[in-house]
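The chain below stands alone and is given as structure tokens, in the form predicted on its own.
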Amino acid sequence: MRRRPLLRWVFLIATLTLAACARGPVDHQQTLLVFGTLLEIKAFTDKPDAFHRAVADLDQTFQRMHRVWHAWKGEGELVRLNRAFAAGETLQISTELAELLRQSQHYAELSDGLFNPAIGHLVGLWGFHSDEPPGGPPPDRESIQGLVDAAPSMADIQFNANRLSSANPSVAIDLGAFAKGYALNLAIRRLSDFGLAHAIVNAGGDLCVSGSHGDRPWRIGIRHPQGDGVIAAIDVADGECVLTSGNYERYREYDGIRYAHILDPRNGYPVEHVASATVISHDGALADAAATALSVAGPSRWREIAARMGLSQVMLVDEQGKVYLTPVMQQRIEFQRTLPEMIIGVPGSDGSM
């Protein structure tokens, strides 16, 4: 007598968990806390035990490296070189930091030296090394000309396989324009070696995807850089990034003048002219260190960076709202609302916008 209800139960849960699976892929998603930024990371998928296998791995991965890379904090390898660098000594360094170095050495000189992640002593005078958002006047002009008469360059760092020094004292390694990519693409790998092949990895609006949502691409909005909601949405395909650098979320405001935290190298003050630029690339490390560099190059410069750089979906959003635009972005992005000006420009060509 007792064990036919027994036996109903187990057949229940046996359809139930039958009908679960043969719903087949759903989303699931988690947030982690990476460099200072919210981490969401969701995949499509019917492996739920995979999801969470790869996040916890992904989590334990990118708390080391924010402890190995962090610029100002701790006894990690980048703040040890930069000790190293300011000493004229030579230091070995992890293959891995190594070789984002050297990746970034090469984006640095692809953009001319408007990407120039050699520049930490700088940010550092700005107050864009502290966790919470400076305040305060900004720095006095001797100060900041004293850093840029240094000339601190990426191109100052010597490597002999993976020992490393610098020919240039005043060099101060900051990788906050240039990790951030690099992380979203390594995420979107180890993803796939979960078996997670459609996946969607988004740090503060920057993000790289494979595969798709389901029956379609996985689409995205772009933020606005002066106001609320989003300015254009866009369907990104397998393995693309998408990275944007912005005036609007981290900045110094005082006596009414807000300092973006995007530095210009050449001249040490923060940039006025762009609020926004974006990049779609395969590679979310020249994504993000082109963002900056566009951001940097601004309206009279951004197509010869581009060039420079390989890439072609590039848009600026300048200070007054207009937007410019490569002609492959302007084929795939839609605009959400009504722009006060548009320019398309072809990589490459000459002449001022």
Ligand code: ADP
The other form holds:
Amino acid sequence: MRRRPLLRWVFLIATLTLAACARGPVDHQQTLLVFGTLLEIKAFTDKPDAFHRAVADLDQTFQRMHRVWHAWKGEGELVRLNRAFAAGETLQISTELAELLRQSQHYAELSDGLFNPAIGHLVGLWGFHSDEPPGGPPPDRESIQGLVDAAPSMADIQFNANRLSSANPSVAIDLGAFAKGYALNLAIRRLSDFGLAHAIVNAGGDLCVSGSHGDRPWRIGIRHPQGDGVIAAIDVADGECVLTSGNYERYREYDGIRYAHILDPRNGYPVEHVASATVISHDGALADAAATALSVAGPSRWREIAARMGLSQVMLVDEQGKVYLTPVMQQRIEFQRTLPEMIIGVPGSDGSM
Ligand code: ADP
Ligand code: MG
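Output the form predicted together with adenosine-5'-diphosphate (ADP) next; the form predicted on its own has already been displayed.
Let's see the whole complex now, leading with the same chain.
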């Protein structure tokens, strides 16, 4: 008689365990507001507790990064570093930020300076250091030329371990084209630390994935840069990131003209010919930097820059909806609509397109 309640418990626990096993992994999803954008975290798992703990951990990490790496708000590390550069002073920074800046210095060089996170003053001049989209006429020609002539470059930064200084006081770091890719990679690694090996982290169409979605790969859509909807769908493999730079989300509009938030460091003006550039790579930070560089490179130089940056999976969409892409990209991408024209180019060709 006394054993019966115990038996009942054993039976109940066994039933619950079986039920959990029978259910198997399912989608768990949560959205965070970080870096001024919505970050959707999804994991295919049977460990909901681990998922919630991982998401809370990522929320904290990203809120901290946002504060520390902000280019123009608050008193974070990057704001102080930019002030030190302007004053010709040396500043000791965290190992994490120093590592991020070393990486971006490398990618800036690989991109022949088309990705140039040292142009923070130019980005500010165009009004993109603001939460609201900028309005009014573009800045005057002389001010733009002045900042271009000052030639801020990542190569001006000297590293003495984590003590940094700049030989050029016009250097002001803006990680807007780079930090998202770095953070997405980090998110995937952190989820894996929590035992979540099948996940996708997506910030407005920029994403990294791990594992698969059950017995299928993760499948995503690439947003059309003109109008609504998706231009293409693609299966994304374990460890891959897909990053797109576009002039459709943040821009300045005046007198019927749109000024993109991606600037050409060579002339100080927003890029015109490219509506979006998409890069697939295992390295999210590289893909983010490269998507920006390829937007600047445009139809005439994209193959050369793709080769310099070691990329095989690239797609550009120009203002007319014309698509330029590498053979590897063409093989795996599924276009969801008829394209006006598709041009396939191998990275490294002479760029005479
Ligand atoms: P998106 O935000 O569409 O993903 P990007 O990754 O290209 O686009 O980031 C654009 C941001 O990067 C701009 O808002 C600005 O802060 C900064 N930026 C603009 N032009 C450049 C450039 N040529 N190199 C590096 N950073 C840039
Ligand atoms: Mg970018």
